[in-house]
Structures are given as C-alpha cells and as structure tokens.
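Here's a solo chain for you in structure tokens, the form predicted alone.
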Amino acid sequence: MPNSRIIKAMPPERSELEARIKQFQAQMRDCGVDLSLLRQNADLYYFTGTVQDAHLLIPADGPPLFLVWRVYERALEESPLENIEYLPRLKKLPDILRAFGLKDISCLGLEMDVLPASLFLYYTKEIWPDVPVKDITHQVRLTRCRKSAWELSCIEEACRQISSVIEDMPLILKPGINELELAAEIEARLRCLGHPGYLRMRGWNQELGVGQIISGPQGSWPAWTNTPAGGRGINSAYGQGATDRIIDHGEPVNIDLGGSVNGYVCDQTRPFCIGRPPERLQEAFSLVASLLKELEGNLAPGIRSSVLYDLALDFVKGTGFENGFMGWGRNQVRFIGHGLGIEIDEYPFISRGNSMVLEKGMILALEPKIALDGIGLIGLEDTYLITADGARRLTLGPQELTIL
C-alpha cells in the first residue's frame, strides 16, 4: 500500500466559531426567535468544534452556553467557545438556565427536523411550557450553506484524499476481483489517508459508509437512500452498496467516493471498466460527461437551483436515456446535485422546483447519472466552489471513463 499522509487534525479556532454564531443569531432575530436549542452533532460541530452530548443554547443576543453530559473534559479540551458547563442530568437543566437568565423567554428555537419527539415534548412541556417554539432547521442550514476559507480548505484536503486513491485504481482493480475486495481496498486507502470510514448526513434514515462501489447490471439496483442508485448490498439489513460478486469485463464499475478531512466531505464518482465497455454504455457516458460541462458552464451567483434541475432534464429529454436518468424508472431521483460542508446533503440541493438562488462561498456537488436496465451505472460526480464569477471545480483529475 502506497505512503500514508494523514491530515493532522485542525479544530476551527474561536474567531471562526463566533462569526458563524453572529450569522446565525442575526438570522434568528429575523425569524423572532430569542433562544435556540441545538442537539444534533453535525451543528453541535459547526457552533462549537466538537461533537458530545450536550444542549447549546444560543441567544439571539449575546454569548452562547454550551451545557455538557458526556463528554465534559472533552469539551473543554476541543472547544474554544468560553461558557462551557457540566450538565449532570437533564432535571437539573432548569436550574442552570435560570441561573443564566435563559428560562423566560418569547420565543424558543429547535431542530425540528431532526429532534427527537420525546425531547421535543420535554423542552415544551417540562422546561418552556406555554412558550411559542419555531423550527430553525432553515436557519442553521443557510448559515452554514456559505463556507470560510477555513471549511474550504478542509474539504479542498478531502477532495486531494480522493484523488490519491482514484489514482490507484489501476493497481486495485484487476480481473478475478469482486465488489467487497475492492471496496476493502478503497476503505483501507482512505482510512490510512485519515478518513473517519463514514459520512454525516441529516436526512432521516439516510446511512452511508465511505461511498458506493458498485458494478454490473446490480449498479442500477435501487437502495431506500434517496440517492440514483444504491446497489444490493450484502444483505437486506443493509440493502445498498458492494457484494460479492466478481466485476466481469465490459461491465461498468462505479466508484463514487466522499472525502472526509476535519468532518469536510467532498463528493466525487469516476467509472471504470475491465476491458471494453459496451457501445451502448459509452453513449451514456458520453451524454453524462456532457451534460457535467454544460451544468460547470452554468454555475454562477444568482442562478437558481431549479433552472439548473430543468437545464438537465432538457438536456437528456429526446436522447433515449430519459427512463434511467438519475435512476431506473419510478425510482429516479428529484435531483442532480446538493450541497456540502460537515454533512454530504446540505443546502443548496438542485433540484426539480428549488427557489434556492446561488451564492459565492457555496460548495455543492453536480452528479448526473445514469441507469441502464441490464447493464449498469454510469455517471460522473465533481465538487465546485461558487465564486464570484462562475464556478471552481475542486475534486481532482480527469472527467472520463477509464478502461483498464
């Protein structure tokens, strides 16, 4: 196995964590929320640089307190922010909020998307009764839809983590090899590399390892994750993603891939093949790699998500390939692209009826593939930065289908 070149480990520094802060209590003075409660770790993450069990409270005015279960000591070791208690049980949390002013309030701010019920009832009924509660899931993903020069750092560092391992392909994939063998390869790259060996993602029930590596006609099997194709997967337990089943020539190979530096992912798929490919799946990618290079062309501040979802839709509309775009039939995805940041579906999604207006700062993946009944998974998948005057491509190397 080739050098391993670990990222060392980069905590966001206490600068970085009150301007996302401020942006987010301005967007909570905008909506009338005076207090809001965060549970989930991928936005413990983003307010506090660390992940642990604990409540944040944020005020719309003024420092936040950040009340700790497990893991206190850690806490205080890799967070910078200043109020940082220890929360024995949640009984005493009234007690605490009372001795920081935070018990009477107007207006109460949650994660509504993804706060447990039974929590959602606690704080409403046992803690705030009587007082008004808004979802500021909407909030807390535009604050972190615009990324620093910090986050993009992080994940231009993951899109080079991917990169390295696309550029072994040829001394992975060989005849005789099946889908778990080469997943197992892929993963023990990127763990050595430092990846974690899974990625966040907030929709419910969505679950992801590394990627998907998937091959053959079972690469355009439809999984329950709302992605264009998931792939069997060893069992129904887990019904998505590598088998065992031997890659056979001609047959494409889909490597699609999350990189993962200081919690960052990027997103990228490259196709491969052992031995010619079927002139009917060259077509398909053909379609695939240039529809990519008109949505790159129409990148750019100001235009809206949809129009991008309508600009592929017209793309592939008249070419043959409409009933597996973006998936097999009934099961096609309402999609081709989304956002990134500590979470692999973040805003801005682009998508069929998306009023979301692009911005500078904007990291998101475009991923136009498609299925083939009998044959496969096709596509291609590259991250972009939004700048000023158009889009950056940040993943690495060549956009093709490689023969080996």
Second form
2 protein chains.
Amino acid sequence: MPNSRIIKAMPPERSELEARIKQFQAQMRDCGVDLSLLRQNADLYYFTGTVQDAHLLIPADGPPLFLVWRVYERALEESPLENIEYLPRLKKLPDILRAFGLKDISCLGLEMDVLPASLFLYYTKEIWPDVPVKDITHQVRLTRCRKSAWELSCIEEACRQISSVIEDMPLILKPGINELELAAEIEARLRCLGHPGYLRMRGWNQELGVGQIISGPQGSWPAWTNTPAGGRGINSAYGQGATDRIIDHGEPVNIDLGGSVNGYVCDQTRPFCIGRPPERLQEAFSLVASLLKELEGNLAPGIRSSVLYDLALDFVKGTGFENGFMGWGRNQVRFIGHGLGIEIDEYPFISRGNSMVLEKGMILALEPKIALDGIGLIGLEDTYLITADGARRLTLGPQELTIL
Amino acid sequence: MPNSRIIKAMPPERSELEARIKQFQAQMRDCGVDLSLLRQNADLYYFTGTVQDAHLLIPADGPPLFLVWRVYERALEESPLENIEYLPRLKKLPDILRAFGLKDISCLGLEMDVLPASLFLYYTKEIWPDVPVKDITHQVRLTRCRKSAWELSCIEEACRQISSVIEDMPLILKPGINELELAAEIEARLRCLGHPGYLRMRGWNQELGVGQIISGPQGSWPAWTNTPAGGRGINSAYGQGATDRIIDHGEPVNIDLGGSVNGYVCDQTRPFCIGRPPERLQEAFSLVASLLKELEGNLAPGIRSSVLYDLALDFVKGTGFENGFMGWGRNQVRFIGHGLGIEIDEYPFISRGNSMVLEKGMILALEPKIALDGIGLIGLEDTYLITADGARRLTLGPQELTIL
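Condition change, the form predicted alone to the form predicted in complex with another copy of the chain:
First the chain shown before, then all remaining chains and molecules of the complex.
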C-alpha cells in the first residue's frame, strides 16, 4: 500500500462563488424566477463551497442567504459566503424568510429533478402556498457546466490522481487476481490519494463507487445504471462492477475510474489484457481508438452535441461492430459522452438529438465503447476541456490497450 | 492484501417475496391505497429481489406487476416474481397500465420521501390525474423492518464480514499510519469479501462509503450527516470521515463500519488506541460500555423506542459526560440507535419521542457515543435482533476499547 498524499488545490474564493451566483441569477431572471431554493449536496457545494444540511436561498437580485441547520459552525468556517444564518428548526423557516424579505415572492425555483416529493409539497403548500413554481434544475446545470479556472485546476488534479493509479496497473494486474481484488487495490490507492471512495451522481437511483472494474464476457453485461455496460456485480442487490471472477488470459479488463479532488471529478477508461488478446478484440479497440481521435478532432465551441453523437454512430456503421456499440441492442445507451464536475453526470450530454451547443470552458468525457459477444467490453474514455478553438485532453497517458 | 472470498447466502425465494408483498398489501388496504408504485432501488430490491430501472406496481389485492425498462433480461433472471414485463419507454406506461387494469384506481401510493418532485408530478398529473395520492413510505418501512429468517442470515453474514476486519486491526493500525491509509486497508479487505464499497441510505443527501474511520480531537467534529459525529473529512465537499492526519498515541480511533452481504447491512463500531489512552477517555468508554449493557438488557418486544432513548439520556445525566453524549450541544443527534437492513437508516429509530414499539424480528443497531473536548469520539455500536423475549447480539467480538 503506498503512503497517502492527498492531492489538494485551494478552496474556492468568495469572488468565484459570487461570479457563479451572478451567472445563475441572470438565468433566473430570464425565466421569471425571483427566488431559488437549493438544497441538494452538489448544488450547495457549487454555490457555497461546503456541503451542509442547509437551505440556500438565491434571489434574482442581491446576495444569497445560506441558512444552515447542521453544521452551522462548519458552514461559517468552510463557506466564503457572507450571509450565513442558523436555522434551529424547519418551523422557524417562515419567520426567517419574512425577516429577510424572501417570503413574498412571485415565482419559486426548485431543483425538481432531485428534491423529494414530500419536501416539494412542504415548500409549495406550507411555506410558499399559491406561489407558482418552476423547475430551476436546467439553469443550475447550465451554470455549473461552464467551468472556472479553479474548477479546471481541481479536475486536472483529479486526472493526475487517476493517472498515477493507471500507471501502477502493471504492478497490480497479475495472473490469478480476481476483479474484486483488483478493485480493492485500485480503490485503496485512490483513497490514499484523498479520494472520498464514491462519486456523486445526480440521476435518481444511479449509484457508483469509484468506477467500474469489469473483465471478460460478463463485463459487457448491461446493468440498471445508465452506462454502456455494467458487468454482473457481486449480487442482484448491487448488479454492476467487480465480482469474484478470476481474470483470464486474453480477456479485456475495463478500468473505468473517476478521480475526485476538492469534490471535482474526472472520468477515464483504459483497457488492459493479460497476454495476447483475440484478433476481434484488437480490431474493436482500433475502431474505438480511431473514433475517439475523430471525435476529439471535432470537439470545439459551436458544435452541437447531437452532431458528435451522430458522427460516432456513422463512424461505426458498417464495421460489423455496430450491434455492440455503447452496449447491446435495446440496452445500448443513447450517448457517447457526458459533462462532469461535482457530479459525474453533468451537462453537456453528448447524446442522441441533444441540441446543446458546446462552449469554451465546458468539461466533458467521451467514452466510445463496444460490447463483444463472448469476449467482453472494450473502450476508451478521456476527459476534455473545450478551449477557444478546439479541445484539450485533461486525462493523461497513452490511449492504448495495454498488454501485460 | 488478503485473497477475496465473497460471503454469499442464497438469494430470496419467491415464497419469501410473496410473503413480503402480502404483508405490505394488508397495510395498503388499512390506509385505503389500492395501488402502490415503487421505484426506489432499496424498495425494488426488497420486493423483487433485484435492482433494475423499473416500476413495481403492487395492487391492494392480487399479484404485482414488475415493469422493467433497464435491464429486462436481468430482471427475468434475477427476480423470482412472476409478472415481469418490458417497458420500452415511459410513454407506453398508460397503455400497459390499462392492459393490466391498473389505470383506473381510487388512491395511489408513492414513496414520497425519496421520489423526486418531477417524477411525482409526472405520475400524478400525466398518468393518474385526479387520483388522490398517499405517501406509502411509512407502510413500506414498516413492512421492511420485520426481518425474515433469510434476511437475518444475510445480516449475520455481514456481521462476520465486519468481524474479520475488526480482528485484523492489530495488523493494520500501526504507529505512523494516517486515517486514509487505515480506511484504505479496511475498505480493501471488505471489498475482497464482496462488499460493494458503499452503503445505501434512505435519507436525502445522506452519504456514506463503508462507514466512518476517524481519530483524535477532530473525530468528534459534527458533520452534515445525521450521525453523532462525522470527523473533518478530506475537504469541504466531503466533510466527514477519514483525513490524512496521522494517528497519534493515546488517541481514540473510532472504527464504525457497515458490512454488506446480499444487499443487507450490519453496523458495528469499535474503538482502538495506540498506547495508553488518557484517564478521561477510559472513563467515558466505561460509561458507554455499561450504558450499552443497560440498553441491551432492555431490548425486548413491547418496549417503546422513546423509552430506550430516555433511559440512555438518564443514564448519562450527572456523569459529567452529558454535554458530549451523541455529539456536541446543539449538534447532538436525537437518537441512540436505528434499524437497518437494505438501508442503514431503517425503522425502528430509537429516538426522542418515537412511539414505535419493538417487535420480534426487528433488527437494529445501538450506538452510544460520547464526544470529548480535545480528545475525540469514543463509543460502541452493535447490531441486535429482537427475539421473543429479549434480544440477541448479531455483531461479534468483545465490546472493548482495544489498546494496541
């Protein structure tokens, strides 16, 4: 086990949080919302610099109010925001809102994709009855997908975190090891580097540890998660990822990992093989590698997400690999990439029919993958920053199928 | 790294799932719900034996319909239920419901504490407009808190999983190690034993890896999570659990772990110390140990949760440790135990004012813990089965403060 050395960047400054809030407020005004209430961990971290059990109230104009139940003292210490108040109990919410002029509003914005129904009803029936409500999730996600220099620096550190583990793979992936043992080694190394041990996902019911470590034919099995493949998993309660199957010679070993530094993630997949892989696996890998190059060459501000998706489908068409591209048949996922930041499923989604246009400062992962019948999953994944005139790869190391 | 050996029990049988559904249906009828729609991972696993992206429709009478989008084939393989149908897209839902006679209903039950607002609105406005809705969460949780022999066997295996790691602590907890390195070692061992690497929690915004590994004064810091203490965590995005601080001599090291077998968890906390702990820490531990014995002696069918909670508070009163009992001051949590099963936060909660009465077959953890200023967190936690005339401890090993 290596010694730990946490990779850390500096925490966000107040000016950075204020800039984010300003961007979001402009969008609130555009859609006629005069107060947003945010409660979800990832959204709270984005706008306050800390995760607490709290209400973040952002008016369309003026400074936000960060109302913290648990832990108020840590919010004061960890968040650079100015207006941080204590919320002793939920019952006090109306009084506090009134005192801050946030009770009489004309349209309320809520994170409708993640806020549980019971809380939604509480806020809309008890706290702001008869006030029209809008789902502000799209605006939150739009704001969050344009990354700052500080966010980029965190994600770059996350890339170095994963890179150091990928580099160690020849030391770890030995004949006779099984997937769980491999996962344990990889995860332990990441933990020592300050990885929290799990990644945040926005999608409801989506779950992930630090990634997916899958091998052989079962590695191409679909899972309930919105991923090209999932693997079998240890049991039917956790039907994705590593199992106790021993990795055999010539099988694809799919190492799909999310780094995490200061709450910001990257996403990288590298394939490995103990001994010589079958011809068809090598052909599929060549296709995936050239497709990724092709997609990289098209990443630039102004390009529509769906154009990239269609390009990928066209690229694979007629190669004989289209049936397993991004998963099997009807379990194929309808994307070839996704944005990431605090969550691993952020805007922009590079998906079918998606009209979102790429912008400078967006950060996203591209992950062309192919499921091969009787062989397994083969693919690559890298994280990219959209630059002024193209894109820059953030994840490190060669885009190879490594044969050990 | 030890070799992996997944601890597995047999999957649930159809008769077991049918018994669960029957129990739940009786409760649905009691509260006038004639159709429940369940969608959350843990609830799906409980009633179907698998986690898929799916709709589980349980009428008040008759067999349920398991409508699976992703992955239908795995649902067929993994779930012993009879009526498993494919849902090609959400738009088809009304037609399918009509075909199965589930469209015209008089009261709909939903998991309102976990179902996101946008899905809640979709079902109540688009699919079942003008149908009264009830929150069926309480009934689901009530059903789930009475464990079967099979569920007990899974939790017993989870206890063995944790026990084997606790036994290894003298090999792992060496002078000079830091919390993250310790966590990495522990988690790696659990992964090799088939632990998924994270635990499911029902509470919104609650997060957990495999538990909390915290030491020294910072170990008593409160976190946003609903736990007696949380520790500092690696950064303000993940402000709980292990950090890169090196564990010093004489400091409390709090090892709080959840095992996981077949999707079922246990919960156990053991304190360790490298070298001689300070007098005050030993006094606090003696108090915690005798309180746990006292609580154990009172665990039995028929006792009210709040009585156990009050008993604990009375026990600590006047000892000089009451200020840090179950956390500091206003960040004290208002419980001393919780049920567990598929999630680590199940019924019954042993909490202030809670009128739930313990029943034979319930499984819960008791976790008296004390935060000591300048010293850290000291506590014990064990998992218990309520038996016909008392309780049986399921977690293994001595209830000690181990001095290494």
